[in-house]
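Heads up, the chain below is alone and in the form predicted on its own; it's given as structure tokens.
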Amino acid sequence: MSSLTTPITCRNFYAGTWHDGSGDVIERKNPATGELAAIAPRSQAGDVDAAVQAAAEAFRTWRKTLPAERAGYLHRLAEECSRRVDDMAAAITREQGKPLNEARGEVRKFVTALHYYAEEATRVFGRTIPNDVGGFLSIVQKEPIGPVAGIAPWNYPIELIGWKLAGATAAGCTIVIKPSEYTPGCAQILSECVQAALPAGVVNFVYGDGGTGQALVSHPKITKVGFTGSAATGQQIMRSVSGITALSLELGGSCPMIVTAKADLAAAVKGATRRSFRNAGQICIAINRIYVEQPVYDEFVSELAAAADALVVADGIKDPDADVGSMTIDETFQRTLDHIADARKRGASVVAGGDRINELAPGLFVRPTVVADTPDDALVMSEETFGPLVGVAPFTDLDDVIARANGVPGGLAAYVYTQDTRETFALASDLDFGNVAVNNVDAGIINAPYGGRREAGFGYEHGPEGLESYLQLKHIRLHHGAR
């Protein structure tokens, strides 16, 4: 494993080698300790242009590689990354805050995505269409869209790069990735794996802040942008793209969980604890609000509060097995505290947690918090907190709770616990979310499409759809003359 104390120095990577940036640098500090974790360039427009030009040049060759060849390259990249799991995981924990073993799991899921899309590369099929006159045949084939941009967030800084990198390159596209300015070091290690496994220019990295991202998405040679992040930034990207540029936007949202009186209550509590507080609640599919049917409400609240209080919160390097690490950035740390204060002000009861952990200061640690009897107008019930906080409220009518669950701008994921068949299908049908998990809290799997509705974004990652979004169709109408 690489040093856990030496800061990682990041350099832009394009055309198969590393380059210094032309601007100043960004210093990223460990949110658990305040120690310097990484130094990265604040790339300017010229740096971005060089990376895009490298991707455009490489696309001329990469687009014509056989699918089996691309599969081989992606399997090779997966093998390189498998050898660097501990290095990437340590960098993730130092920059992002999640416990080390959880970070290892993230990198392993990234490796799985590479292997999956390596195989999907060989399963891209066109079709033939009969014409209404003899001697003609129409052929529909799929071709890569071109050089693409991948803008990745800080909450899963390697895994979410992987969804874009793997899908795009499997389709025959080249890509320029801008990692989050909060997690550059783990991407630097990934670039070293890329250099060892892939042809020059196929995958490129430019570091920087929002200005860097703006220069990337507005570059005229970028044919598609894949973005995961906040709704505000997603809207800015839509205004910034050059000309007619394809977009995939995954913007999160306020995710509900519904627990009926016919649920396995122990399983529901276990699921709620995991999906509300894993990664300190900093997940776009984290449970923000829970609606529990009145007959089991008090029992559920009591057990969830006890489960939250039992979670171990610690520096993820010092305690790799901790349940919850530090939060990542000041903005969401303060928002979580503000949402707790707002819930209190509106009459909700804090039944677990409720404040920062002063003994772990200056780290950004908040106790896993459950607020009960939370009114629908509380911020935790209507906005995405992105922190270790969940609001709970009772319900008595299924149609009413469906309307409350759907009553938010975005629809990424919803969760249901019930053992009743009618309730299962009613809720699965009527919840207006791109992903609905019933009696489990894993709303996304690599081989099924993953995407949101309304202000949660559009487009899909995961599954064949995560590759198809980097392809475009061509109709070839052939006059062959045979009868």
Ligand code: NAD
Given for the second form:
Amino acid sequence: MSSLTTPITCRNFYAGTWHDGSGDVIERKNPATGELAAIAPRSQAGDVDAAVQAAAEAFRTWRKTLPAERAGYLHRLAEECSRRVDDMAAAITREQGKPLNEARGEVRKFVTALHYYAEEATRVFGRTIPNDVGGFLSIVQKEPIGPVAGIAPWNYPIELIGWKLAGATAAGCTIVIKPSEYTPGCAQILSECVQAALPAGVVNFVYGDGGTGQALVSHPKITKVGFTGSAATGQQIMRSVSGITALSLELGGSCPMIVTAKADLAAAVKGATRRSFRNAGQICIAINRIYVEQPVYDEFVSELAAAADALVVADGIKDPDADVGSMTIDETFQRTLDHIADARKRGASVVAGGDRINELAPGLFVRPTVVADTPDDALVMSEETFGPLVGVAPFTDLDDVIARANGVPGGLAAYVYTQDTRETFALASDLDFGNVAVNNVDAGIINAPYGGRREAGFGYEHGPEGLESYLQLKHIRLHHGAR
Ligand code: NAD
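What about the form predicted together with this ligand, after the form predicted on its own?
Following is the full complex, with the preceding chain placed first.
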């Protein structure tokens, strides 16, 4: 395992080797301690251009590799990454804040995604279509779309790069990745695995901030942008790409959970605790707001408060098994405190947590917080907090609560707890979200499509759909003359 104290030096990686950037340097500090964790270039348009040219050059040969060959390369990359799980995990914890064991889990899931897409690469099929006139045949074949830009946020810095990298390269595309400016160090380690496993130019990295990302998505040789991040940046990217660049947007939103009187309440409390506070609530599919049917409301609130109070919050390097680590950036830390203050002001009661943990300052630690009797117009019930805070409110009518759950601009994930079949089907069908998890809180699995609706974006990652989005169709109409 590499050092837990030496800052990681990141260098742009393209055409199979590392390069200095031409801009100034970004210093990323550990949000738990304030210590320097990584330094990375703030890449300029010229750096981005060099990386895209490398991806475009490599595309000429990578697109022609046989699917089984690509599968072999991706399995090899998975093996390289398996060897570096501890290094990547330590880098994640030092710059992102989640506890070390949780970070190890993230890297292992990325390794699984690489193996999965290695296999999917061999399952891309076309079709034939009979023609209305004899002697003709139409063949529909799928081809890689071209060099791709992958732009990722900081909350799952390896997995969210990984889904793009794996789907795109399995499809026969090459990719230029811009990691988040807050989590460059783990990407540097990933680039070392890439160098050991893949041909030059297939996967490339440029570091930098939004300006670097802007130069990348608007580069004329980029044929597709795969973006995960905030709705505001997603909208900015829609304006920046040229009209002929394909685009998929995985954005944020406010995710509801509905617990009916017919639920297994203990299971619902366990699920709510996990999905509200894991990764300090910094998950696009985190539960933001919980609606509980009146007869079981008081019991649910007191058990959720007790479960939140029992979570261990600590520096994730010193306590690898902690439940919750430091938050990652000042902006969402402050927004969490603002949403707590707003809920208080609107009459909600804080039944667990409620403030930063002063003993762990200057680290960005917030006690897991539950606010009960929260009105629908409170910020926590309508906006994405992206922190360890959840609002709870009672309901009495199923149709009414479905309308309240759907009444937000984005639709990424919703959660339901009930043991009743009719309620299960009514809720699963009427919740207007791309993912609905019933009696569990793991809405995303690698072999099923994962995407949002409305302002939560469009396009899919995971599953065969996560590879299809990097393919384009070609219709070949063949006159062979045989009858
Ligand atoms: P962000 O939008 O601020 O940044 C995401 C990435 O975009 C970063 O790499 C950033 O440098 C880059 N960027 C910024 N401006 C850009 C521009 N003009 N052009 C190109 N790139 C630009 O998001 P964040 O704060 O890093 O991440 C948190 C957000 O991500 C939350 O809203 C969360 O819900 C969302 N998210 C969504 C999913 C999902 O699957 N739907 C998953 C994780 C996170």
